[in-house]
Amino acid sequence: MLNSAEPIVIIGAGESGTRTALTIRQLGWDGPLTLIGEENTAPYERPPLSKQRLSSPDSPVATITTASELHDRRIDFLQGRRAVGIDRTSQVVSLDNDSTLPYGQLLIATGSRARPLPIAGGDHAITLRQITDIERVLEAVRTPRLCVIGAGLIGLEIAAQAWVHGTDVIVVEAADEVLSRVAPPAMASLIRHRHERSGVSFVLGTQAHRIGRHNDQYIVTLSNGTAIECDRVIAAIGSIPNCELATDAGLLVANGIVVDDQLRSSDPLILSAGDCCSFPAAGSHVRLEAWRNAHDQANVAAQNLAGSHISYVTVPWFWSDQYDFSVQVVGTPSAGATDVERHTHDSATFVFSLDVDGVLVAASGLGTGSSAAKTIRAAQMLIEDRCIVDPAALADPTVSLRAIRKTATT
């Protein structure tokens, strides 16, 4: 353990910057420890926000930890302050009462933000990223007819949630399919028909140009010319990582903040964890904007603030809940040269991606329930193996994953 005198100061109050705190106790770590929160409110879990509070507005918030037990492991929450500035040679952190904070080891989990629409009107687009943007989401996903720019995890769960409500719902999305980042074209592909078998529209391949209002409605002009009337309009078009203040303390920033494989930042002294930061993974650095990566995240910065030296390592894994059916991603879909599918009895597809040397790097399954979950866990494992599979036995229902596992290569 490091020295405890030494104060820890996390800023952000979401996924990773709680888990955290909480953990480094866990540890036995038993110094000034700090947790700064922007937002007025305990620490929640945002998933949430686009499924369940959608479909049951009444459900109860979804809340990491309470003040309370933040008060019963001494850690000091700062709820509703906003840190402004980093000064790493005093090493300080300014907050917005004007107040200053010391730290020996500081934690920026700042998370990310919707992005805008960057067109003319596009401050006509609700956005929903925190739990304030709620009531506005809800009032357009009952409108009768709605318009989603953004075929993204977010904006299909907001689509499918419109659709549950008797919402006329178009999606609007610049590239070719939906969920062209995170899923292989043949599992995007059955996703959109699922939508389109609810009634929901699409069109692909063009871009929201511009949005204006005639009375109580709202005309998005589309890049290929056509118009689209609706009653609201929902931006869901990624995130922006929140590293301004990363940026203005001199530390090395590229969409977001750079660490190392311990999640260091250029400053020893300085970690970041969850949406905001980009670390090595596959030979390069990423940003992943995804619930298991903040979690994870949270775990190994934890454990390095508290004196350890681990490596934080891992497969990219997402969920999205939609109509009656769930969707898992574990991997990289994008690095695979040739997609596997399986058909299982229970009506899950799984598509297996294969990069050009047979390794497993990415496993998609589409299922009611927890259908999907057994074979992804094991898909998992595979990836993390790099094993080299056989295409007949991955596309083979009767043939488990277990089995394939004990037989590959690697």
Given for the second form:
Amino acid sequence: MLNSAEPIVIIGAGESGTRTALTIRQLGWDGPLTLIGEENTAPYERPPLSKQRLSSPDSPVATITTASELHDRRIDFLQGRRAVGIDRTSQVVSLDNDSTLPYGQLLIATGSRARPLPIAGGDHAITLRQITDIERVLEAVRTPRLCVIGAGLIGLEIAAQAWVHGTDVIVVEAADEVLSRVAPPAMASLIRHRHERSGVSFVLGTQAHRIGRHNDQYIVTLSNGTAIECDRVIAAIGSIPNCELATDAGLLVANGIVVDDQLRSSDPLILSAGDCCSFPAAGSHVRLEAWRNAHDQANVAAQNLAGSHISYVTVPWFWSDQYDFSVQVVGTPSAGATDVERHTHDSATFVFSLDVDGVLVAASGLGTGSSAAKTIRAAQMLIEDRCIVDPAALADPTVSLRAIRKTATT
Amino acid sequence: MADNWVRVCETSDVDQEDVIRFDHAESTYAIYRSLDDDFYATEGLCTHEQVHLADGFVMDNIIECPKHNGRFDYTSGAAAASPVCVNLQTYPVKIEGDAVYINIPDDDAELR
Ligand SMILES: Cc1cc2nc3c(=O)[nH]c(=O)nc-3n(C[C@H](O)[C@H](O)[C@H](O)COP(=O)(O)OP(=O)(O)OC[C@H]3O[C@@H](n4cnc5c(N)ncnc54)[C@H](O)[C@@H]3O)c2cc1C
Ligand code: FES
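For comparison with the form predicted on its own, please write out the form predicted together with the partner chain.
Every chain and every other molecule in the complex is listed next, the one we just looked at coming first.
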């Protein structure tokens, strides 16, 4: 284990930073450990912000840990403090109160922020990233008419929650289908139909051009010339990684802080994890905005900060909850050449994506509650092992994926 | 506490390395069958968010939650991987003939 006297400093107290701090202590590393978080609250989970927080605003905030637990583990938690600079020569982090913190090793886990809408009047649109955004979003999902710009996961989750409140929702999306970045077309259209059955309308293949304001009403003008009148506009068009500290410190940054398989940046004393880092996967570098990635990278970052040399290997996975169903996607659907559908008796639907060699590269499942989870988890193992899978077996709901795994070839 | 053996299912209702849900007296339980054909029972909901563990994935002695992949050792109930940190309650299991029974203390059934 590394010299415990060299302080470890973590910038960002979200999923990745906080889990890293907790795991470092679980591993028995007992040196000075500081967690810097600019948000003025105990570390919390972000996914419920577009789910339970909107349906039951009074439900308790899902905290990752408490200030007292951090204190008990001798993690110096600087709540409400922002890191403003990294001096790599003298190995210090400077803070927004003009103080400095020396580091032996540093983890940058600054996450990402909601992408602002780059159009005239774009600042009229509300975005959702942090707990302090919730009040404005809650008010918006309870207005009579809501326009959501962006049909990604967060946009659709917000649309589903607005429907629960009886709001008329119209979703504008530049691509020709919803969820085009993350789900295969068959799954995406199934999800869109579910929204349409609830009364949510979609304007696809169309961009919002400008947002005008009249008293307390908004007019969203679209690229096709039409205008949408509404009471609030929410923009959910993806996120931008928080890399400014890394860029200013001269680290390699390209759509995220570039790290190697051990999550080390171009400076080996500085690691990065979570939404803000771009890591090697399948022959290139990728940046994910997914909870499990942030969680699992924290685990690897903690071990490597404590002196190990472990590689981060992953198959991307995420879930989303909308209405009474949950979607799970594992792997990279865009790498598929053929899609195979499976429909089960309990009305779960799966789309399996095979590449040109017949290797399973992604699986997407949609069902009530967590009913799709078991199959998706088994599919993950097939994807990890790069198995060639018989499409007929994948389509047959009576054949379990565990059984397929026993006979699959690699 | 008096024994309260409740009949759950036939042994053949649970696949090897799998788990099913069992609801009884307004409570929900998870019934596991290991690769060695041993049966185990725990409370039915994950201690992180209230999600049915029967939708989860069984590997060796581990149940992985379907929601955020938190893990428990289902033979002891011990939390084994974050984000879960609170252990699961376990229940004694017995097999009579082809039937699986779990022992749910009366007051426990009322509590849950
Ligand atoms: C509304 C919403 C819903 C989501 N739902 C899902 C879902 O259903 N499924 C899923 O897989 N993923 C979901 N995600 C994504 C998931 O929450 C993120 O991938 C995860 O939070 C990333 O963790 P992180 O630690 O990298 O970043 P973050 O959680 O963003 O944490 C970074 C922290 O660093 C702080 N910080 C930044 N700069 C500084 C600085 N200079 N000094 C100090 N602190 C700083 C930030 O304020 C923030 O608190 C959702 C995200 C959002 C916003
Ligand atoms: S609900 Fe089980 S791990 Fe979160």
